Each structure stands twice: as structure tokens, then as C-alpha cells.
Amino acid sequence: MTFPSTPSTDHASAVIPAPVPLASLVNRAQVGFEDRFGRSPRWIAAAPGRVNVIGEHTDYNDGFVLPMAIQRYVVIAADRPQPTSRPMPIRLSSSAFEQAEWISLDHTSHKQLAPWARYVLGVLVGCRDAGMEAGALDMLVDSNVPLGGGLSSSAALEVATATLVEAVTGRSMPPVDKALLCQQAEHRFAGVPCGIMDQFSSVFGRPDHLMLLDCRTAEITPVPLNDPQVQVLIINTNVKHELTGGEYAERRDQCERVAKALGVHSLRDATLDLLVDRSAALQPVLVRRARHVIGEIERTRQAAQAIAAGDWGRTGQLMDASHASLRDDYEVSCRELDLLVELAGQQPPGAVIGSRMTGGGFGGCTVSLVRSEHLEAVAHAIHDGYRNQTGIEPSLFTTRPAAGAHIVRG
């Protein structure tokens, strides 16, 4: 947040907790707002996190990704402030961090704010610049998207903020514009040069569907994932990563350097043959980085086709190859992620379709497709194996593809 072949229901529920309905999280946010500000909120907005089934570190290379929104959300409750002489127009409180901030859209240095509050400020500034200023607000943020797990808690916070502004102002942004505004907020105010996948997933999520997203054209192709015999199992290593530590930006810079050396606009336009032909003139590390991206773009295309056709054998092969490439060529995995994938691969034949790290890497989560009939036994085996070898208690949950951001009250 063990190993018997027929675990008890009580034991299973301790390993994979029952999902928390969005309505329960909304109620918790409302109660939290009332406790914090002494009245009921007027507006409530929600936006989901996401998990990427395949297509890692391809979005900022104009490639393809295959994410889905998950049944974990950021919920923001808000109201106009009561009359006061306080100078700051936004009073912001977070249940997840148990912190509060007073923020102004005219902050001369957003780095003075807590990191989570910078995302909110960035979106509010972006909305103001787009002619949708929310004005003075009291806001409470609640969430059950795991923090630092590679499930886009930051994008969910950004998109929930933009959706709240829509409720407050009574105006709607085109969904693509909203996703891009949130992406720019992350670039400018969090210093993470992310691609478009996270924000697009949170805005455009669709129940029972993955989205094959072309990160060059922003074209979305829905891919059904509604087979009741296949479960999406997410396991959090509970090893935190911090993409602003420089690794993410370094990988992006390496990709841009090798694209330039290959004479292409981005690695989306490169081929493995071209890379092999020019490899002698490139540093070995750049060859490895490009080999991952070029291969991953093609794996993602193929995986979308395989999932749509119900070809789970091919899907699993592609997921497993993706993790090996992220581990060996892109070097963004870690011991804990590798262990979870290894444990998934040790399960009885046919129990686990495929497993791989998901997100930016250096910790966070794995995503596995598991046969429903084997879910409890697989969950217990991986849980116990990981805990016994690392001393860390992993967090596990299942999810169906979920709906994207929406106004709950407003």
C-alpha cells in the first residue's frame, strides 16, 4: 500500500483493498472542507490519475502511448471566501499533505510555495491568462491517487483545478486546450518537461477503454478493455521517485540529441535500421536510449492491436519486452520494480498475462494484466515475495478504465 493457493477472503481483502467509490471520496472532501472552512462547498470537481499499460518515455518523442484513467481521483471542493481583509485571494488546503497555503496569482516566486501548491497556482495562472479568472476562493484538495507512484497524481491535481475553474466561471474549455494548459502549468511551475500523456488521460478517460494517443497529432483511438476475465493489477513499490531530480530532463535531452544526430525531427521519425547505420557516430548510451524509444513506439502500436483483438499472449510478450527495454536500454527501472516484474513472471503459466514498470521510473508502480480466476493467488504471492525480499510493504489495487475529469457539483 502471501502464498497459499486458496487464500481466505479476509486475507485477500487485506492485500487488495476494496475500491473506494468516487462518491465516498467526494463526501470525504466535502466533510473536510466543512471542517476546515466552517461551511459547505459550492463547487466540487474530480479528475482521475492514470496508468500507462505500455508506451513509456515515448510521449515527449512524438510517439504513441496506451494509458487509461484509473478509479483513483483528486477531488477539489471550493467556495467563495467569507468577507475578510486578508490580502491573498486563494486559501488552499490539502488533506493529503495536511498543509495549507495562501496564494496569489501575482506570486513573484512560486518556489516559495509547497510543491503540490505550485501545480494549482500554475493552472490558475494559465486559466487567468486564457480569460477564465476564478477570483477569490477557499479550496480543499483531497485525493486517493498514490503520491510519487507514477500514476499521475500531479496531472490529476492540475486537471481537477482546471475543471473546478470551469465550474466557478461557468465556462468550458475545449478538452484539448484544457489538457495542454495543464501540461504547460507543469512545465512552468513544477519544472517537469512532461509530454501530453498524463493530462490527456485525466481529461479524456473513458470507462472500459484504453486510449491509443498519438502524441504528435493528439489523435485518440479508443481501445476496448472490457473483458471481465482480465484484471488490471497495480502494485506500488512504495519507493518514492522525484522526477525533478534531473533524470527525466536528462533522458529527454538525450533523446533530442540523438534525434538531431540522426537528422530527424524526433525519434518518432527514426527507425532501428537508421539507428544501426549511424550508431558508430553516437555514444553507446545514446544508442541505447534511442533503441528503447524506437522499439517502444512500435510495441505500443502492436499492443493496441493485440488488446483490441483479445490476443493476450502477444500483449504479454510486448509488456514484458517493454520492461526489459526500460530496465536495460533506458535505465529508469530499479531493484524494487524489477523484483515485482520477476515475481509476476514466476506465477503459474497463464495466470499473469504481462507485467511491466509504469510511469517515469526510479520507483513507483508496476502494471500487470492478470487472469481474474488467479487474481487473489497472484496478489498474495507477489505481495509476500516482495515484502520478504525487501522488507517493504507493497500496496496493491485493481482498477477498471475510468471516466475522465468532470464537475461533481457546480
Ligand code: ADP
Given for the second form:
Amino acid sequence: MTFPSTPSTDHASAVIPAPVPLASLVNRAQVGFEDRFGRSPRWIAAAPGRVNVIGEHTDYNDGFVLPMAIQRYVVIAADRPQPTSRPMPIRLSSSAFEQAEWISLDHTSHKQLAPWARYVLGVLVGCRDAGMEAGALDMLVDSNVPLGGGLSSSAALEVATATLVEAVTGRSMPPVDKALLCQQAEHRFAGVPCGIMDQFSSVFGRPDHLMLLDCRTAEITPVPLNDPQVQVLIINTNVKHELTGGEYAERRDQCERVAKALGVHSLRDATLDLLVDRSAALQPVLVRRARHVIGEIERTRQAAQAIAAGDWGRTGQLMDASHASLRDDYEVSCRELDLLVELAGQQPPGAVIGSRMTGGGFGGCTVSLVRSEHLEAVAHAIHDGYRNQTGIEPSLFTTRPAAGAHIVRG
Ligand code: ADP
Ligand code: MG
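What about the form predicted together with the named molecule, after the form predicted on its own?
Every chain and every other molecule in the complex is listed next, the one we just looked at coming first.
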């Protein structure tokens, strides 16, 4: 198996570190496994994180999203355990956490496990229930997808686990089933009622392509993004505002309530005209939530067309409008995300195509499309502006659309 290559158009600079090729991350995971377990791993699997270019908070409304897999991966190395007495069949380590975990698929309550290990347990249980039991394993997880940054490290961890099980059992599952199994693991074992975008992106990622995903039918339409003049710049605010934690569930609930009041199955079936018509009977906050979702679904469709046509002016307008809507109507942005988007908007005309928050919100990352020749200057200006105004060091990187999950060794 060959690794996806790192395109030569990527840049390295003081504020944008050189990209780490997947091969180096695989090597690091292998060395980590050898350090931890004293021998080489027999199987290695990799699954990428993702960035959503546009279409935020639309997935659970049966809408469209436009993500791509990123050149940042979760890599899992594994082997059968040595024949010693062990308390439980699976021993799991992650470079992101000190404490190793012991897992049994018969765990009466996954609540006893460290939260991060529940994602892995959930997938192993799902695979077993689908007739693909992995058996006893030593496992080491390594990753360069930032945790909790809105780039879907959780889905990457789940999909890497499912891909590892494919390597171990020598059997493959239909990719859609694999993505849905991972989504179920996140629902049931992590308690996050996520849509299908994250797991689909990690499974179906394709170099040089975004994917327009219809979250109602799970149909994917590839959208080429291969213009060497256009860079995808991701900037992590490096903040995560811990609110009450119920914001995601609250937004979902509000969307369901408006859909019901409008007499439609989901907001995918509503139009702005219908909303305006009925708005007098709805709480203003519900009108604003629905206005975001209905508008965002339409923007996402249009952005897919604009990007395919290389219409960067229109693409930028749609991204900027998406951010404003998430900030004002859906109210899931924060000061730091807004600042990054404002700084992007202050760059010389034509340098930044468009910029918006990406992921669930309240912190995490922005995604911007930037003209290659301006990347260096834009990156420095936004980095310095953000650091000066917040005192926080942001993290920046560029990525091309990357390959989805695959077995690296097995
Ligand atoms: P996001 O998916 O946006 O990164 P989430 O909160 O959904 O944020 O998922 C982050 C969680 O996923 C982490 O807190 C951890 O529990 C788990 N996770 C992600 N990557 C790893 C990793 N490399 N090792 C262990 N756990 C991980
Ligand atoms: Mg996640």
C-alpha cells in the first residue's frame, strides 16, 4: 500500500509548519507501538480528520454539507497480545493520553472507561455485532488531528478503529455501513447525537475533491478542488468555550420544533418563503435558527456549483454569508472565531477568497480559501493580529483534500 503523497504546493513558513506526511505519522505510531509493547505491530490503519468548507448545522436537518478529508490522520498500530495472563483482551494506549486502558467487549458499563476509549469500544462492539469480532489486541493510537478542534478527531478515531478491524479480520465492510457503524458508536458510547458528515468524510475522502453530501439520502457528489492557486487554510483559535454543553442538543431541538410548526418533515423541506409566511406565529429565536438552516442548505448547494466552476468570487460570498448567519442567527460562533474571520476580511482585495468558522462552533477552527501567492502574507497577518488581540497563539496549517481511511499494513 502506498501513502497519499504530500503535494508540492504546500507551504512551510514560520507560522505554517511543514505538513507531516502520513508516512512519517505511520512511522511514529510504529515506533510508539514498539516502545510500548516491545515488538513491531502486525497491522496499521489510518483515517483522516475533515474540514467542512460550508454547510454547518445542516446535517441533522437532512441538508447538504461540503466537507473534505484533511491531511491529518489518526493512525492505529496493533498486534495480537503475547500469551501472558491479562485482565482483559484489549489493551489500548494513545499518544494523547497518559493512562492505558483495558477493554473487554463484555464491559457491563462503558462508563467505567476513560471517555476517549469509549469511541474505540463502541466501534469494536459494533463490528462484533456485524459479525467481525477483532479478538484480543494490543493497540496504540497516534494522531495529528487536533482533539476537540472541530476537525473531527473523534470520527477519525472511530473510522481508524473500524479499518483496523477490517485488517485484523481480513474482511471488508461496505463503506456506507462502516461509516454508519462508527456514527452509531459515537451516539451510543460517547453520547454525542452527531449527523453522518464526520464519519462519511473520513471514510470517503478523495484527493483533490470536496464531497457534496446529501445527508438525507447519503448520496455523495464529488466536487473537484484542485486549483493550485487556491489554498485551504485552517486556523485553530485554540479555545473551546465550555458552556453548559447542551447547546448542540438545544439547536437540534429548536430545529425539530420549527419543522413541526411549519408542517414539514425536516428543515430541508422548508423554504424561506414558508418561514416568512409563518414567522408571526413563531418565537423570534426559532425564526432565526430556521433562517440559518434553510439559507445554509441553499448556500451549500450553490457553493458546490461555484467551486466546480472555479467561480471564486461567488464561493467567497457564500462562505462569508455562512459565517455571518452562524454568528447572528444560529449563535454558535464566539469572539475568537469572529476575530479570525474579521482579520481574513481585512486582507488586501483578492488575497482571501472566503473565510468562516467550521465545525460545531464556540471555539475550534476557521476555514479560509486563500490565493496561493498571498498565503504567506495572509497567514502572518492573521496570526499576528489574533495573537496581539487575544494573547492566544493560534495554530495554522494548509491542507489539500486527502484520501479517506485505508489499511496501511495488514
Ligand atoms: P472533534 O471530533 O471535533 O475533535 P470531539 O469532542 O468530537 O472533537 O472528539 C474529541 C475526543 O475524541 C477527544 O476528547 C478524545 O476523547 C477522542 N479522541 C480523538 N482523538 C484521539 C486520540 N488520538 N487518542 C485518543 N482519543 C482521541
Ligand atoms: Mg467529533
